[in-house]
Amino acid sequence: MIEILIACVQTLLLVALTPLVSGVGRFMRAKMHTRKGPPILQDYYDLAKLFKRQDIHTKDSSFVHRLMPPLFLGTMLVLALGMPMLTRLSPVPFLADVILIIYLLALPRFFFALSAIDSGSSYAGVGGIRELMVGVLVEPSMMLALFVAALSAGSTNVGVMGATIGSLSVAHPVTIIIVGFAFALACYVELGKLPYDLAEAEQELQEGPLSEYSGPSLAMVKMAMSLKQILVVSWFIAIFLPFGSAVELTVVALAIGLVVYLVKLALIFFICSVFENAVSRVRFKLLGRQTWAVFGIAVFGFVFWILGI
């Protein structure tokens, strides 16, 4: 019962913090560009305003265009229930399998691209194709890195993998460092930040599929996209940086785990913000040249696992 309560609390906490995390990111980006920028709480105002507006869809769209926003947000909430955040182990173990997580992340990506094509807008369709291409290029690197980490930990459960690495009892420490680096690079690409993209408005290619959305549907998609970024970072933290998470389900341990999790989350997003503002954009058609390097690092880690290092 306590595990279910923890899962619900951490999910509600993420929903409440999602606009704040994205707002802080926009604020930091503005300061690094020496401009005033929006207030930190601007995303809360935007979401509240969108939920009050009328939900309009194009006349050529089908049920897919209407289904995608709640499906996207619902899938992220399901992932949040099983992701180890405050604790070392997952509060809902059957939702913490890495294979299930990969499939759950692929599901909204598929409908995101499909809804862009379904909208009847050529601009949105190009953005949908871009989203599919990013998935094809990034997911193999993530899967291989996770596969090697699972082999080293002896389990595909995120919590068990994190507990094994956190206890420093993993059999191949060098391998874990290499695949952890590869997974971190793949996660950065998955976040959609520079040099790969920077979605500041609907004129950006990454947000092209959102050009035909409005009202509550647009609010749900924007919230789901920000929630996905936090979950991807949490995924990396749960497996490769589990140190400080609660091992026992006591109030003190959970409070310490919450503080440590928030500190790690803030630090990673700060590093990402600094890096994305120090590089220039790469054309999305040239993205494969860099994702091949990420895949090569993951393969290198697999070779180290075979050698037993």
Given for the second form:
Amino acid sequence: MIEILIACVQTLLLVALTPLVSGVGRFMRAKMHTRKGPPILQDYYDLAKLFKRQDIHTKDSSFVHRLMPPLFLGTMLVLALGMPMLTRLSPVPFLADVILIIYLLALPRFFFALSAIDSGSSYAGVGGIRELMVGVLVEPSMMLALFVAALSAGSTNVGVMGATIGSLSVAHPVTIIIVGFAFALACYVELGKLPYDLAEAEQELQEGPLSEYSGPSLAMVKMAMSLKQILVVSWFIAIFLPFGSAVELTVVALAIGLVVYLVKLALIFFICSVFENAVSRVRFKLLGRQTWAVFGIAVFGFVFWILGI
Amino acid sequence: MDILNLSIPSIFSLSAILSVVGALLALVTGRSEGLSKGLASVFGILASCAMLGVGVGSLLGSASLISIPTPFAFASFSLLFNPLAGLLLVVINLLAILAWIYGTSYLAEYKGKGIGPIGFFMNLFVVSMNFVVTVDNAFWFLVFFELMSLSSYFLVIIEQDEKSTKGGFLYLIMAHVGFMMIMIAFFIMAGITGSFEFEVFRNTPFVPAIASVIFLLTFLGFGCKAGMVPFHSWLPQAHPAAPSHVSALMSGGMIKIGVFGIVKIGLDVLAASGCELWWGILVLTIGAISSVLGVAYALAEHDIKRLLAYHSVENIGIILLGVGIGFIGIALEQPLIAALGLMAGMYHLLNHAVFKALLFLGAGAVLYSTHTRDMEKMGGLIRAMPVTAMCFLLGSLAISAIPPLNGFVSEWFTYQALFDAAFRGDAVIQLFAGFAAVSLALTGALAVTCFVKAYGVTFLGASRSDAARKAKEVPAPMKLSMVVLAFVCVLLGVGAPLVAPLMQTVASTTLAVGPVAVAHNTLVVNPEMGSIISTPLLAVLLIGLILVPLLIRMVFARGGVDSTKEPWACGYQHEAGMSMIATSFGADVQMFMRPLYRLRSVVSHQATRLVVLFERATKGAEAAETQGIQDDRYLADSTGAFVDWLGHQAKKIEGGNYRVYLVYIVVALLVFLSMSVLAY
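Structure of the form predicted together with its partner chain, please, following the form predicted alone?
Full assembly next; the chain just shown is listed first.
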């Protein structure tokens, strides 16, 4: 029962905090560009304003275009329920299987790209394809890293993997560090940040499918995309950096878990933000080469694991 | 249960008789196409309904072996009804019923092209498949296997244009290359045991070297039928050429018989000989390669049926991953892993049959309305054909392994089996299991890309041709078949906690190992690593949490909705020519995965070479025949006279072009029969 309560609370908390996280990101970028930048709460104002605007869909579009924003947001909420955040183990264990998470992330990606084609706009379409290609290039590395981590921990459940790694009882710590690094890089590409992507700029990039959205639908997609970023980072934290999260479900442990989780989240987003603003965009074609490098690191970890180092 | 077992063979014979009668009636009444179609369909549906009952009975019951003596002393007619055969019977006959229903409308496309022969060959095709999966005698197995290949060959070339005859010919050659290998393997076993009974093979431990040769021959032979890489080249040529409901039956049903053969021979018939580790690793590796290459080639296609045919290669690969783990588990003496692997394979076999049949029927519906298979000329069909579009969307999601649909559940089990094997195995197995898991991940991501393309370009956006603008929704029987299959896709996914134990029964009885607990209440479980998911609860949560924002938008958004505008297109003047087409998708993938495509030209070049070689061989045979000595000429002449006589008789019944087909079938069967009798 308490688990269900935790799941609901953490999901609501996440929804409430998401615009703040994206707002802080925008604020930091502005500071690093030595601009004044928007206020930290700007994304709350944006969402509220968008919600009052007209919801425009192109004349050739179908129900797919209308369904995508709620579907994207809804899927992220399902993921948020099962992701261990304050706790070490997942509050809803049947939602925390790593393979389920990878494939559940494909559901909104499928509709995201589909809605881009549905709009009939070529800019949206190009963006949609790129979104899919990112998935194609990143998923093998992600799977290999998780394969090694799961087998070292003896489970494919995010919570159990985190518990094993968190108790420092894993057989091959070096291997875990290597695959954790590979997984972190793969997650970073998934976040849709520079140098691969700039979620709120060029139309042919991830923003592309959004170019034909407006009003409440656009608000929902923006919300869902930020939520996805936080969830991907939480996923990484839950498996590879679970230290400090609540092992026992007492109020004190949960409170500590919450604080530690927020600190970890802030730290990782800070590092990502610094990195993002320190690099320039690479051409899309180069993404393939760099993901091969990530895959190489994962293979390295895999070989280490087989050799039993 | 006794009553059930007693009645199974009688229902089976009843169904077989119904099929044959239906086939003959379709032929006799061929002149009035409506009557012929009606008779063939009614008898076909009745036969398949009966056989579906037999399938369900075999799936749920215990194995029963029936032997009926025949005039040939060496080939008594043995029928084995076990859960594995039951699963295949259910798959084949479920698809057959829906294909028949679909065909009642769809065959309007084939007016004047020989509806009589289609009814004849389809009945024959279904009944021969039913026999292949149930007979337990090597001789009869080969007879029905050949009948299945031939009847489907004639369905492929029904359109009689250059493309279909070429595709059909390649199919015929590949089918016979496979057939030869299987036959040799069976003759080796028959030579050693002195019997054609699988039951005798089953109880004979073969020397490891012999067992390996038999395994290899049957694996490659059945692999030709299954369409695994490198024997896949016939699929994208033969499947698109056949009428769509036949494609559904071939892609959903027939190629599974290839997998069935691999499982039956490798894991059941050779069980007494033990299993070498490298067998499993070979199956696993071929499976991984097939899955990645199949989907990569599918992405480059813009012919919707060729795209689907390549996806069959991919899914056969995924099924083989599970089957490979089955082999590895047996070799490692880890029955739990073996059962889980084989179970994943069988589950995916069932799932692929359902969603691939659905997609082929959907493609057929599009073809029916637009008269083109070229996706570049479609677009926006969702407005004209909403039911087809919804069904095709569900099929696309299922084949892309999107939770909570059925494709995801079986792929989840495949991953779990791979994880288990790596968990318990040594470094070599870890290496191959890791490779397979990565291939499966890559396959999954590429499949998503491919079906966003297939669905988006076909059904969404603006219509790109007059044909697409004038498209209409298909008639009710076609819709019915698709809706049923879409419903089954959802059911097999959301109902996983109920379906998984059934598949587990198929796997554990085939392997003769103890049962494995793969489900618990609403959960689906991997007992080895303790991983759990729950598709029913996931479905409820997804629907609920998608509805919440949907309702919030409906109730609280005050700005109103406008869906009359041209695309904004970043401020440029929008033109219809700007929208996405199928080629745009292939380009990006091909840029990132160039080596995969280079490999294809090498492989398909080899297949072409095989065809050329075969053509030369037949020419050479012809030349030799005309110069033959007296004895040979006698044989040739009498055969020729017989063929002429047979043709003459057939002509009396009806002057259609299928008399030639009939002669082909009879002659091929005769040649084969005499060959095996002589060899024996």
